[in-house]
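Take a look at this one chain, the form predicted on its own, written out in structure tokens.
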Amino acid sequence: MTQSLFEKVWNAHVVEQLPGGNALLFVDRIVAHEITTPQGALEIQQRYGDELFDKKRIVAMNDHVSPAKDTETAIQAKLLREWAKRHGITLYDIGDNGICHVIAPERGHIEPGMTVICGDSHTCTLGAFGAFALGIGTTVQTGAMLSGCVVLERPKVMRITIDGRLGHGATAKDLALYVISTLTFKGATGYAIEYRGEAIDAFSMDERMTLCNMAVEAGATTAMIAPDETTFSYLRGRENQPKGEAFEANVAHWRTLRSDSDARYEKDVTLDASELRPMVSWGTNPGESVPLDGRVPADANEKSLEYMGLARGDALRALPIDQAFIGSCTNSRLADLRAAGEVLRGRKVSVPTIITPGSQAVKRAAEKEGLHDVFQDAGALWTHSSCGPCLGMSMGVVAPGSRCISSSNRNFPGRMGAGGRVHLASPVVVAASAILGRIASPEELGAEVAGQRA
């Protein structure tokens, strides 16, 4: 029968069909942190037993406020702390933790033809291996980690196809910002996206994870890409990977998990890269995006203008910025602080600048480089791992009024505070606003943007 990457790993992990299109879906990974699985943890222990179905499918972090910023975040890593410890979990603590869509990659947890599951909206990031991987919420977690399942509706399949290659200086989060604006904010609803094409045949499994990331700022149930020599050789070697035979014997699997040539989809999108410019966000949701050299479009919605104090025509090059931060689990592996690196190498910020690596060993792999030097010779803040500034959460929230350039993935009414107005970018893109104390593109400042491959 012929079957798309999505229904190869959506039939594989069927343990029943339900009424109303929906399926009992088994669940091979559960990505557990401190915000939402306390809560679901403490439930367990008082009303059944304290058991788990499988407690070596679970892998745990503290990463959203790392180290905790308060009474309630100290317990809330204390609970988790507490519940890995006693039934055996990994967990990544302070000092070896990371932002949970980092780090479970990083450290070999996520393979191609998985079903995953995490506490967080951004867990579709794991779809760039070929994994069904969504974001749900505590109820839902609590119930996989009693009975290894989901109850979930099966979503549709767009296919989109990315032909051309990025160049003009354009990066992944360009072209997932590109893809947002086309679909529309909220225009994947209900969709699971397969990506495909040459775009993205030449991107790094970071890019790639960059472009999943922000498929739920569409809408999307989740994004998936199909397996290759690059994801194959991304695992290869990885902690908690198999070794020789037994790794080359999953390569042959993984190889299978592509959508045959014949796949029918419910909805087929093909979009050009090679035109590609740098993108910026203008208004309170990604798919408000427009090119950098753009202006605020002429059907700009007035509730958007009013949050973020612009104008319908309005220059976005021009516009000064109060603050600029890079990271988040879109844009803080090592190729992306090596792209920033390059352009803040030998100049200066000019607005407080926060840079923040996607994991303890994202860390320590840019300081071998030096890369922590340039961040803090040009003026940056240099931080540990955590989700923290992301969401406003902790390290680097905006005051009222105040506008940040951002390499992260959401932009809505008080994402990064009460207040703040926020512009997604690329890292290079957000390197040069910091240094130029208005958003920018590194062209301005006679820098090439670096490659990413990685």
Given for the second form:
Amino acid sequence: MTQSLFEKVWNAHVVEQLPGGNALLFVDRIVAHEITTPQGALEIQQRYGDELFDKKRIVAMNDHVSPAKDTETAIQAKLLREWAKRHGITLYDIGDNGICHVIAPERGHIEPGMTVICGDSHTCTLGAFGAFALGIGTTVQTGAMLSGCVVLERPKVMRITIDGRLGHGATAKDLALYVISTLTFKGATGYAIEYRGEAIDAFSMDERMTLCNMAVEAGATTAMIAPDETTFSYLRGRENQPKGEAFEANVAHWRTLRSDSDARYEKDVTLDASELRPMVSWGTNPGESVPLDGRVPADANEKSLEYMGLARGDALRALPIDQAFIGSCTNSRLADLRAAGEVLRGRKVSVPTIITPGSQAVKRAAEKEGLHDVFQDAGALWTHSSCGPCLGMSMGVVAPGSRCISSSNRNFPGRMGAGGRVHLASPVVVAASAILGRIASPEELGAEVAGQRA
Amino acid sequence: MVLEGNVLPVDRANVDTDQVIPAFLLTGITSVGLGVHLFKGMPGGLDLLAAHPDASIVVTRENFGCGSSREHAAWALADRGFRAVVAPSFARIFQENAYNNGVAPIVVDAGEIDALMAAPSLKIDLEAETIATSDARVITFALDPLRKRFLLEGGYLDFLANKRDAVRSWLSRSGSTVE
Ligand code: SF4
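Since we've got the form predicted on its own here, give me the form predicted in complex with its partner chain too.
In what comes next, the whole complex appears, and the chain from above leads the way.
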């Protein structure tokens, strides 16, 4: 029987078929953070004798608000800490932590063919490894901690082929925004996406994670990329991965996790990457994005326009910004920081700029390359790792009416602070915009900031 | 079970869970008491609630509950006394969360929404899967057959707890999944 990558992973984990297209699906890895886990940990303690199905399958981290910002968040972190300690669960905490979707793969906890859940919608990031990885609510996570399983309706599968290679300064982030604006903000609801094609083959793991990260912004359950040599060499020798023959035996199995050539898809989409240009969002969901040279569309939604303080036909490039943010589970890995560093090197930012690495390990790696000096010499704030300004919860909140250009994944009303306006873009576009004080592409910098280089 | 209640007309598409309850209010460790924060992140949200103080059914546009997986959105709705959200479509994670918290996620044709939003109150029969409007029309909908049980009786966690032996024996048979 021919199978797609998704079907191979799904079928290997179905414990029982349930009514209505649902399955009892076994979960290999639970990634647990401090905002959505304590409620479930307490419930299991109170109602089910504190018994976990398999603590070895759980990894935990304080990441969303870390260090804690107030008494309440300190209690969340403390509960997660105590729960992890009580059960002997691996916990990444202050000094050695990172955003869940950054640190889980970085520490070797994510493998091809796994099923992965986390109480966080961007868990689809981890599909970059050929895992079936999805965000779920606290109750579903709690159920998995208790029983090893989730109840899930089998998604349909959408194959998205990306022909050609990226050029013209476009990045994986621009491709993500382009895909969402093409499919629309809810166009992939009910689907697992399989990304394939020339551009995907050429992507590093960092780029694949950036692309898969935003699949949920098109409504998708997840996105998956078949594992290949890029995946295997990322994992080879990594912490928490077996060594030598044991690892190579896994690789032999992982090589089978590719869609059969005649696999069937409920939807098949082909896009061309070669003409892609840098993108930026204008509206209040990531699907409301256009090329950076573009204008606010003629059919723009009235409520989005009103919130963003824009009119139809406005040029994005002309928009002055008040703040810039590079970070979040979309774009906070070493490759992102290097790219931003290229733009910022020897230049000065003209608006408050916050740069937040995705993990403390990313931070250390960036500092070994001297990127912290590049950022700080440019006048940017180089922070410890956390979700940070991305969700307007702990730091870097955007004032009402102010505009922030951000490498994160959500531009919803109030996402980075009540009334704050967010424009999503790639790290290099954010860096260029931070320098020029308006939405800008790195290409513009050659002439305009030359004077600052002295 | 029949729900009879007043309508909260949320005339927006893509109401994400940050609008239902913003991230800065997610600092607690329980699911109770979040009703006071409902729709604090939605432009005009608090005024809308004030204008419909005893509403218990949200009627809204497509893709309700998109964005963050926070179950707090369903908890806040339930805590505030909402028993159903009627929309042309939902985001997956919110839909699951709603079922697990006694808030019925009811999908109806987009063409029905204007009339339902204009109705002051609705009568929703969750067993029979029908909505009766005040002009005596009946609209049918379909709930997920398994999740309908969780919706009406609760018990998602108990359902899974009772599967533990079956899961263990599946694991020992399959033996293939990752450690
Ligand atoms: S960085 Fe932002 S989007 Fe990613 S997990 Fe943290 S809060 Fe969520």
